[in-house]
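A single chain comes next, written as structure tokens; it is the form predicted alone.
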Amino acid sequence: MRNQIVAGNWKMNNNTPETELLLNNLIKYKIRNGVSVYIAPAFTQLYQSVIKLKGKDIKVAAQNVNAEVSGAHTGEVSCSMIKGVGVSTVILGHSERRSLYSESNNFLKEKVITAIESGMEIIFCFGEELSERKENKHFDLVKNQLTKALFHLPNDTWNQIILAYEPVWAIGTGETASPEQAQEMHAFVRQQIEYKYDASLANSVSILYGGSVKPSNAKEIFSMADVDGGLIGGASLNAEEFIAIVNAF
């Protein structure tokens, strides 16, 4: 059975006292059995979050990592640095990294290779812009994103991969892909993995949906056969809303 997962991407929000407050609020709640929960604070709050959540049912992920092991890369952070503060999961390929910082599929492939070799778990994001969906190019685009960045990996490394489909037109816009649209793409992705590898692997990979998930729509989205949870943005900054989504399965 695939893992049910909800991950909160805090993006560039929450300084030290704000992080302390949110974490204090989060740990007050009971998390539904069988759901893996992650939060992804800024680099500066990773260690604080790891210490605060020690022994709790919430894991900490980083929002990004550099493809290089070390060197002259001012302002960047390596896998070993992230692991050094107790974090072993990283989000890669988020639409904001792709659009705002020009991270290409080939560039992400290098990050994936480094993270896998470093023994890190990856939440890998992919998805189409509104124009690409309107032009009915969304399936080809997603296939290309996965093929170039991930399909070089051997079978035995896929236990380090969590996928996250995020239609860019539904991120922070209040628009949400319908449950049927989410299911259609998740099923397509699983089919592509089966074509490249095999059915057993395809059926073992957790695929999350990300894009304006709220307590009011989470249950319906998570009820789809190939949707295994969510990558949550804005709602993850509110403890009550985030836990309501976590418990929506």
Given for the second form:
Amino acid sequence: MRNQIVAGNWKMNNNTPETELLLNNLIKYKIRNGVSVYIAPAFTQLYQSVIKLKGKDIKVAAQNVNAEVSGAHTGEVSCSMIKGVGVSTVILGHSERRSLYSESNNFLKEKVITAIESGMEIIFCFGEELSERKENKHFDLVKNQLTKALFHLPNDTWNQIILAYEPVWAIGTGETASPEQAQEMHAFVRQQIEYKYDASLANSVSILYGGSVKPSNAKEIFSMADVDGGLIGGASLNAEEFIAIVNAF
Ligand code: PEP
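The block above covers the form predicted alone; next, return the form predicted together with ligand PEP.
What follows is the whole complex; the chain from before opens it.
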């Protein structure tokens, strides 16, 4: 059975007192057995979150990392810096980084290589824009994103990869992909992994869905055969809503 995972991407929200408050609210709740839960605060709140969540069932992830190991990269953060504060998971390929910071598939490939070599786990995001879906190019687009950024990886590194299908038109818009649309893409992705690698690897990779997941729609989305959980933006900023999503399996 694949890992069931719910990850909250806090984006550029929550300063120190706000983080303290949200974490205090989160740890009041019981997490459903068998679900791996992550929160991804800003870099400046990683250490605070690690300390606060010590011994709890919630892991901490970073939202980004630089592709270089060290050096003259003003304002950037390396894998070893993130690992040094006790965090070994990173989100890569989020659509906001692709569109606002011009992160291409080839650039992401470099980040993936560095993160894998540093022993980090990656939550790798991919997904199409609305125009690409309207033109029926979404399968080709996703295949290209995965091929360029991930399909160079050797088989034995895929235990460090969690996938997150996030159709851009559903992120922060309140518009969710239907459970059938999510299932269709997740099954397609699994098939591509099987073609490139093998069925056993394809069946072992967790694929999360992201895009306006809420307590009211999580159960239906998570019930689809190839959906193994969710990457949650807006709703992860509210402890009650986030835990309701976690417990929707
Ligand atoms: C996200 O940014 O990864 C996301 C899924 O956001 P939201 O849940 O707010 O659509």
